[in-house]
Amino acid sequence: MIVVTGATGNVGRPLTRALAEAGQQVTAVSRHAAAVPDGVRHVAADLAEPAGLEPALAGAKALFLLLSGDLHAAGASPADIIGQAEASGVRRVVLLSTQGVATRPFGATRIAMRVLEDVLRGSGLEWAILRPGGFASNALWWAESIRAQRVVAAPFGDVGVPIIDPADIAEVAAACLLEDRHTGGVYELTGPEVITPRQQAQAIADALGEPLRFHDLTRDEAKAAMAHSMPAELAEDTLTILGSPSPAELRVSPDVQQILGRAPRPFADWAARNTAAFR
């Protein structure tokens, strides 16, 4: 059995599917109650109080470890997730952590993930890390606009980083799960090739066939509207990594390659299997 959190989400859902197709046995945790492939099992629980893990990872041997939003916030125990795993027979935890652990150490938020990681690492179970950069299915922040004014309202317009298609971020998942040669691993996963909004608009304006109106936001604006769906200080760090990306923020990594034996997606792909999201 494996246990996927998160698995309504942009990576959980196509992970949930992948794992089911390969013919796991395959328990789905999310927080309400939701529809999920044939044959497999969902378990509703909250990640913030682990106890509640316990009947979704009764013998489960592998667990994706993906965290929501509140679980980033001062004061959160997500370390305790680890030790019911542990407690619980898991053998293997694939966590799903961010490339900013990395490129940047001294954000709150990068600094407690990175104790996440520790965690991991100093308890007795198989684990790989993966440290994606930023998803393409943010994009989808830019739906309502789009569907009512054809407007995509984003900030740093023509700032670009080598974003991730999710679907590539549940391949290489599902690959470190399965398979005993990623133990260890700690994967920077990225997009091929840096990307600005701007282009993002064109890419999901050609996907639709009509053009899109590209409207810059103020950093506060963002904000502001990032906040209603994720702790102040992640939007913060989130909104300093797309305005200013280092060197490291840049590049182009090559562990999807690696890893699936293949490159990974252009966001015009994903821009292309979700068309509906738009109209």
Ligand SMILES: NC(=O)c1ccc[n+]([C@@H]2O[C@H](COP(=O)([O-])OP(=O)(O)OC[C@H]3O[C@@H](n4cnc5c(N)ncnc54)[C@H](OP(=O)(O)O)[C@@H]3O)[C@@H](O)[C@H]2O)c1
Second form
Amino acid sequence: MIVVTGATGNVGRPLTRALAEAGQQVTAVSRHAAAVPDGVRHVAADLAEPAGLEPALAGAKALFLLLSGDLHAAGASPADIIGQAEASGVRRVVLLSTQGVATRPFGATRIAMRVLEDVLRGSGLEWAILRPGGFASNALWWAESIRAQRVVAAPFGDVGVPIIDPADIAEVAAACLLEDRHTGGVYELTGPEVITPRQQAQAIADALGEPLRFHDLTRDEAKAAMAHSMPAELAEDTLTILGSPSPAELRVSPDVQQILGRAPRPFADWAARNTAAFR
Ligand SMILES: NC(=O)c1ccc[n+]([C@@H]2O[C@H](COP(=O)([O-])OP(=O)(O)OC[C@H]3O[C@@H](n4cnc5c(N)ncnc54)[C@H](OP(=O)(O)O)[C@@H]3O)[C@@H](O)[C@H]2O)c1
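Same protein, different condition: the form predicted on its own was shown, now please give the form predicted in complex with the named molecule.
First the chain shown before, then all remaining chains and molecules of the complex.
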């Protein structure tokens, strides 16, 4: 049995489906009850309380570990999840980390993630670490204003990064969970090309078959908007990456191609599959 945390999110949902379709027994974990594919067991648990994961982990051979913002909540100790998994007899953990661990190692969120990576490396478990850059699904931040006004409001409209489709992360995660050859792998995951917010907006407009207006936000306006969904420090760091990506953050990684034997999906593909969110 394989346990998928974050099972109802952008990465976890397609991963859960892919594993179930591959004939694996899957336990999907999230805090809230949710529809899961036929044959998949759902267990409600909060990763901020690792002991609560025991019923999900009992009998599991592998764990996909995705930590949301709760990683930084007061009192949360995500490293305990690794110990909990080991004690439950789990043999393999695939951790969803972030590219920033390598490219921006000094922010609090990356330091915490680096600590978690190191705990996993130092455990007796088989492991693989996924370090994605920005997700294509971050464009869902624009869904409300696109639905209401046909407007995309974003900062740094002409500064791009090679964002990745979460469905590709899910496919890579499935490979790492199922194939022995990825043990000890640290994979940087990007999309196939650098794409700017303005180009993303155009791709969404093309998928909708309707024009969208692009409205440039200042950095402060963007920070205020992001404050609703993430800690201020993370918003600040994210804006720094979006506005001034480093050469490492602009690089198109070969890892998706090497692992899956095909190129990563372009943003237009994600937009075409997600038009319902923008109508
Ligand atoms: N977005 C980016 O550009 C980017 C870049 C690099 C790395 N990442 C990493 O990617 C991850 C986010 O992935 P995603 O977009 O697939 O997530 P998502 O769509 O936001 O979904 C989060 C999932 O985690 C569950 N969850 C949230 N808090 C939980 C908790 N305390 N206990 C148990 N389950 C919890 C949610 O369900 P419930 O709410 O029902 O619990 C949901 O299933 C984060 O770790 C982030 O650091 C993101």
